[in-house]
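Taking the form predicted alone, here's one chain by itself in structure tokens.
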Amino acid sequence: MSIDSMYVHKMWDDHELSKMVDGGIPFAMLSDAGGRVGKVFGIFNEDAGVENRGRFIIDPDGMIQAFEVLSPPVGRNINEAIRQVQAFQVIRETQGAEATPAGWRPGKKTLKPGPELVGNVWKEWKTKMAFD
């Protein structure tokens, strides 16, 4: 979603995104003309008339689980956004019985939250969770 019109989104998809992603992006781009949604999330810059780049992960209950706001010249990391969504899905599926440590990826070991883990995450990390 951006303050750009649907026509600008179409041009961007046709002339840029489709060259980076086969077939273009697999979801609709939304227009926030006037920045109404951006104002709600606190990312609309009224003076400049633009929105900062914001990513909000909202769970099925409508609760914001994570967000990242970047100034326009800084690019985003879609792989990290996907990793975080996958991590939140694990947490939701296990109803909080598992936790995903920093850098966790699907198929990697999760942690079991509890008093015995406090002060001992490093042991799990050092022996079983090193980054690939």
Contents of the next structure:
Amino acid sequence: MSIDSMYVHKMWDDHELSKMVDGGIPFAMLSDAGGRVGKVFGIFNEDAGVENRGRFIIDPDGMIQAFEVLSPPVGRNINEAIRQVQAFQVIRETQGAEATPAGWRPGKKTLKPGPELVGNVWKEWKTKMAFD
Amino acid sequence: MAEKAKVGCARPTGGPVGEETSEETAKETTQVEKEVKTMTQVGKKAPDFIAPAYQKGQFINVQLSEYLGKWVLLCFYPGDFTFV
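Could the form predicted together with the partner chain be given as well, to go with the form predicted alone?
Expanding to the full complex; the earlier chain stays at the top.
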């Protein structure tokens, strides 16, 4: 979503993005004239009159589970956004019985919060797991 | 799902759903906007909105609440034809 009209979105997709992605962008490119939606989400940059790079993960109940906001010159890490969605999906599937520690990605160990884990995370999770 | 948008010469706009715009309620609206801003917290409901959009050759209207039951990644960016 940006403040550009859907006509500009079409031109961008036709003339540039389709050269990067076969068939063009598959998802909806939303238009937010005046930044009205961006203001409600708290990411509209009033000084520049554009949206900041805000990214929201919204779960199937419509609840915001995560957001990240960057100022315009720095791009995002898409792998990290996908990893976060995968982590939230694990939490949802296990209804909170499992939690994903720092550095978690699919296939890595989750933690099971409870009385036994208090003071014992060091046995289950090592610092290097945050980085590998 | 998303309805097809009527294409005219005026640039179509969307916006938050349920937003008051009349002048009489301007004060109230300011109040509402302040409250609404605090809604972008984790664990809080995402504010619903309708926005015109372009997708795969079609102009459509997208409402966030149509995606209930799915995971949504909503991304804002400064502008088309920007660099990163």
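From a predicted model like this one, the values you see are computed outputs, not experimental measurements. Numbering follows the first chain given and starts at 1. What we label the rigid core is the largest C-alpha set whose atoms superpose within 1.5 Å from one form to the other.
Asker: After a rigid core superposition, would you say the CA of Pro73 moves by 2 angstroms or more between these two forms, or not?
Answerer: Superposed on the core, Pro73 moves its C-alpha less than 2 Å between these two forms.
Asker: Align both forms on the core first, then report whether Pro26 has a C-alpha shift of 2 Å or more between these two forms.
Answerer: Shift of 2 Å or more: yes.
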